[in-house]
Amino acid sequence: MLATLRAIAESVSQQANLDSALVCFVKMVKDAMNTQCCSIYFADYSQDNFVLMATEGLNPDAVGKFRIGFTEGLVGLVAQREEPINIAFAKAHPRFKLSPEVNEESYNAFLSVPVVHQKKILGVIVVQQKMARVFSQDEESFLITLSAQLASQLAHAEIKEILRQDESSHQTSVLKGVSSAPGISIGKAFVVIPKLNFKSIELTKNSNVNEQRRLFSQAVAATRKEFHTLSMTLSDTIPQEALAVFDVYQQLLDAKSLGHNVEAQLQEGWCAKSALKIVIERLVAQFNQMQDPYIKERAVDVKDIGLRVLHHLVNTEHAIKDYPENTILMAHTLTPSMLAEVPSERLAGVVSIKGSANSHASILTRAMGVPAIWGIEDLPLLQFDDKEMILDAFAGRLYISPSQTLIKEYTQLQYQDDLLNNRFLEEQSLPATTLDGEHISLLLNAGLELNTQQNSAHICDGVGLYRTEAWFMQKGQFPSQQEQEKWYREVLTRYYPNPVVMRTLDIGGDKVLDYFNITEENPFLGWRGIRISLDHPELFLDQLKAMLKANIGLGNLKIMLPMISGTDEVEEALGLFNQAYYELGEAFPEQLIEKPDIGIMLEVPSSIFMLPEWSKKVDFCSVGSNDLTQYLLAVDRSNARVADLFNPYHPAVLRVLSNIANECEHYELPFSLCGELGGDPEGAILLIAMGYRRLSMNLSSLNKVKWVLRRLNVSDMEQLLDECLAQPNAKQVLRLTRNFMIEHQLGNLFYTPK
């Protein structure tokens, strides 16, 4: 059964649309089965009806054409309510709609199971037969097994369908993600190439034949000549025999084989990458239909010729690629080193298809200050390359091939946007300070983008979180501690005399090093943070030994340690500390080094209950609110799957942040806050009225945070909190800072496009 759904799968994605694939899955559906009658209804959510797309045993010609409502039938009965109904007679069931026009009067037995996507209904499979009979539960196990396997499948045809119809059509396609750094952004995309496979692939057709067969030969010469570089590069560490898979290879791309399929579909119109994956997939399908396990693992050598010519064919178009003068970068996975790429007087906007808007990739965009989405429909993302788009980072949706009234619109919404942006850089440069006088270090989270924060030290009470793995990451190797000096220096000295709180390498989970490669299954559980320095006590001296030294003659450093879970991991990283401290006393007896405070970040959930452990052993806490609600939620914060769950505004998290703030006012023990919650004004206000005085957010949120705190009290700010704890939601949470907002003028903030 298992070699019957993927070969199900298989062959519908390989379909050239969504017409083909919806036919090619009813008519193997109906064979695997055994059955007489497969069906699928696809949901039409602008006239609120299913429409059948396509069947093998009703009548053919009612397809796209007949139409059944949401709450009619049984077809409406399975959607609503999102379970299987499997019944022996149909049309003696209450909810059984007569509809001549499909002809299924002879049919009985009938079992249908919902296609759900991310909590959506996408449509309705149904199977049928004449016989009047109960399918059995492994038939329904089947079916069940198969929607759930193909949901998203079908989703990503749909869309493509959508998109193709769309621009034949000049209509615009709209595409929802999670917001992440707000705003608005009109421009062009450029996708970065992405790690290739023939899904990402759309089918296109080109009409120079000579053009398409020239880059085709091209990629072929190229992947030839790397084949013959990685065989000169083992010849000396592998036998010879092994050698000859290398000899396979070349056979395999010679014009006989490969080359004479792709010419023939060149010579039907297609392009070449087209050509290539047609040719392909069609040849892997074939050798994993093969009994001979010999020969069926031969599919897994065409394919890899097959992406590596694919690669060589993309890498040729896109090396004549400029970014357009608003680049709306797209790329599958975001790093930074894509941003930084971009020429940033060009860089307008970020589109990602995996990730959150919780992932640090999402904070750096963030920092920087550009619009961006997440977690938008895992599509085949060369087919956006250089079309017009608008990115909306308010409601999270993208518009392709906009039309002139749209951008139009837009354009006016972003002037608006500019002019609240500069309301709030009006009051950049005065204090932080509530109506009732009360006032709020507001700090900066800096270090991602390292050159952002050149001229903010004025508008700043200093760096509450400097995250020093940022230069680590655009290293190609660890960094020697003269360099960490000079760059620890440089931020001390910015920031002078206002302090400096510097974190401690913090890699892991969804942040890497190129040189320092971590493969966990559970990374964000995993060796992370302190986990590493300790591990490795050689590099966190040397980043050690490089602040102190840079602290010389300034006294601005405190250094804040990541990940702690235990004192044991406290009182490890003090030994070092000690270690580092006292040989550079011995290494320069002519310098006063200064020790400076030393913090801990409070977001593994063990930490929160260890305050009076704390007290006693370090110098003050910075909660780390993003993962803290992570960690709290059990929530992968980079996973767009679970995005929705991720919401510092869970009332469990508010609770223990409360409770954070109490007993380190207890116990006397210097707190502050420096996740994304601080960075949000609705977050900033509930977290004063606990307690918190020390904020620390990304640039671009501290001048919106500051204009918000100067017009509002801070006993108006407890009583808006009280209400907030008691609530049983996030949701309710969010209604209430909303009404507040609103209530105290300020709900021009909220002002969301479209």
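If you superpose the two forms and keep the largest set of C-alpha atoms that fall within 1.5 Å, you have the rigid core. Positions refer to the first chain, counted from 1. Source: prediction; values computed, not measured. What changes on going to the form predicted in complex with phosphoenolpyruvate:
Once the rigid core is overlaid between the two forms, Pro431 does not reach a Cα shift of 2 Å, moving by less than that. Once both forms are fitted on their core, a CA shift of 2 Å or more is seen for Trp270 between the two forms. Relative to the superposed core, Ser658 shifts its CA atom by less than 2 Å between the two forms.
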Given for the second form:
Amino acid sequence: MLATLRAIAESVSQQANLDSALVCFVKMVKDAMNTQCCSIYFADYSQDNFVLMATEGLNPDAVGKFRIGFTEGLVGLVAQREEPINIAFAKAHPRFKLSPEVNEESYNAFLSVPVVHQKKILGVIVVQQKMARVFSQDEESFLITLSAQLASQLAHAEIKEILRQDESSHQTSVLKGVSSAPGISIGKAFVVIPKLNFKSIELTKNSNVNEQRRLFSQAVAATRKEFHTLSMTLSDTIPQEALAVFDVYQQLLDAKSLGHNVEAQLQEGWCAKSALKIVIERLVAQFNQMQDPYIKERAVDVKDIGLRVLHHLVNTEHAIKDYPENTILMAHTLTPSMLAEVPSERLAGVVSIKGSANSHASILTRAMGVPAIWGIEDLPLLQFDDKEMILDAFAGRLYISPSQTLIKEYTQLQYQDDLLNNRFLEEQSLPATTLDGEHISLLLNAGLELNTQQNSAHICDGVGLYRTEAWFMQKGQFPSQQEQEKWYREVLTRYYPNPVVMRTLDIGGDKVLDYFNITEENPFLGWRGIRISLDHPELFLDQLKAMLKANIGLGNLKIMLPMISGTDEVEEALGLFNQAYYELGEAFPEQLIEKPDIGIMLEVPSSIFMLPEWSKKVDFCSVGSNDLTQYLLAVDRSNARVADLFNPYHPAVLRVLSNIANECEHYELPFSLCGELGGDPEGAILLIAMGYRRLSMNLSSLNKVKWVLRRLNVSDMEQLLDECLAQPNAKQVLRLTRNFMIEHQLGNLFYTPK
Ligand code: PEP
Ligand code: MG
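Output the structure of the form predicted in complex with phosphoenolpyruvate; the preceding block shows the form predicted alone.
Every component of the complex follows; first up is the chain already shown.
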């Protein structure tokens, strides 16, 4: 069964378009289940009905025409119930609806399953047979498995098809994602080259044959050069006979083999990438059909060569391309280094397929104030390249090839958004004091963005979280102590005399160093943060010493330890901290080395229960609400699929945050919060009501939060908190906070353009 399932999924995925994929699907399922009929219906939400998309066994003329309402017939029932229906006499069922146009009178047995993708019914698969019988449990499970496997494939095929149709009909199409940095951008897509495969190449025509031929020859030449270099590099390590494989590769690249086949496709009007795809896929299929295992193996070589040429082809295209004026950067999994490569004045927006609003790359876009959405459908990205688009990161929508009317509408909304931001800017130098006179220390989260935030020092009360890992990530090796000292000194000086809380290295999870391999099944539950530092005291001591030395003569440094989960870690880390301090004192007796405050992050749930003991050992703590939410709710913060479940407004998270404030007050341990929640005006309001008086956030949130706080009373916030803590879920909490904002004339902060 498994082999059949795989074969069906593979064959469907290799089809050039949705129609042929569905035709292939129904045929293979009918054969595999040994029935007389298999059909697939797609949900059309614009008309509230299902349309017959493909069939083997019903009237073929009804394909694309026959429609049945969402609540009609057995097909409608399967969708309504969202579960399979398996009946021996379909016609005897009260929901059976006779539809003469499809010719299904001769069938009795009926097995149908819904096709569901991310809670949405995409369609319904129906298998029918003349003989009246109930399908076996195995057959039912087979169809369910197939439907689940194919749901995402079909969802993507459906979107691809919409994009294709839109291109020819000049309509706008829209994709949904999760907003991670609010705002609107209107620009052109620049796709960061994904890991290439031929599946990701859409067949497209290009009438400029000469240009396409030139691109292809350039790519072949680059591939030849690459093979030459490879064979030279390997010549010392592998025998001469084995190197002969490169000669074979070079021959395959000759005009006589690959060249003239591609040329024929170029002549037919295909662009170079499409021509290459057609030729390679055909050759691979031919080799695969051979009986001789040796010749069959050559399919792998052909594919390898094809991919290398494709890689150069795409690179050549990109190399000659500049980032557009308003670049909307698109990637499969966006990383901070991809962001860093775009000149900042050109970066207008960001779209990432994988990841979610809480990943570090996403936090970085927020810090940079660049609208971003995460977690759109997993599509062959290259088809977006160079397309005009509107990114509505308020509503998490991406409009491809927008109409002029839509562009006009969004330009107006962008203008209004700018006006609002300017109002925040006008008050940025004023104190963050509430109407009833309570001063809230607003601190900066910094470090993820390496370019210095020169102008930020005067608008904040210092730095509440300096993420040191970004420095390490951009280097090709661990930085030296001197190098680190220079970086840290620069930051401490910039914010002097205000405090700077520097966090020791927090790599692992979604922050990887190219030169320090950590491959794990569950990276967020693995070797991360303090665990790595304690396992590598030489690195940890180096970093601590660099911080202590950078602080000489300034004295505004505080040190914070990430991911603390147990007392042993606190004690070991403090032991190494003392060691670094004393060793420096011995090495530089003439210098006055200050001993800074040392604190911990509260982000692993166990830490919350250890405050009675730890409050005697450390000087302060800061809540990392990003990780705390992730670990409390068991939701991977960078997984788009569960992004809806990552919600710091979950009453459990709010209750924990409130308990932390009470405990810290009780044990007189200074506390603050530096997760993203504090940068959200509604989050900040609830936290202040809980007793937090120090909140650390990114620069773009800081102005907004300050502006909001200056218009509210703490006593009103406290009343709101009491109600929120009693709510059963995050949705109700957010309903209350939103109403609160509206009541206090702050509702315009939440406008969602569409
Ligand atoms: C947090 O976890 O809330 C936090 C501030 O740290 P980071 O996002 O860097 O993990
Ligand atoms: Mg954290």
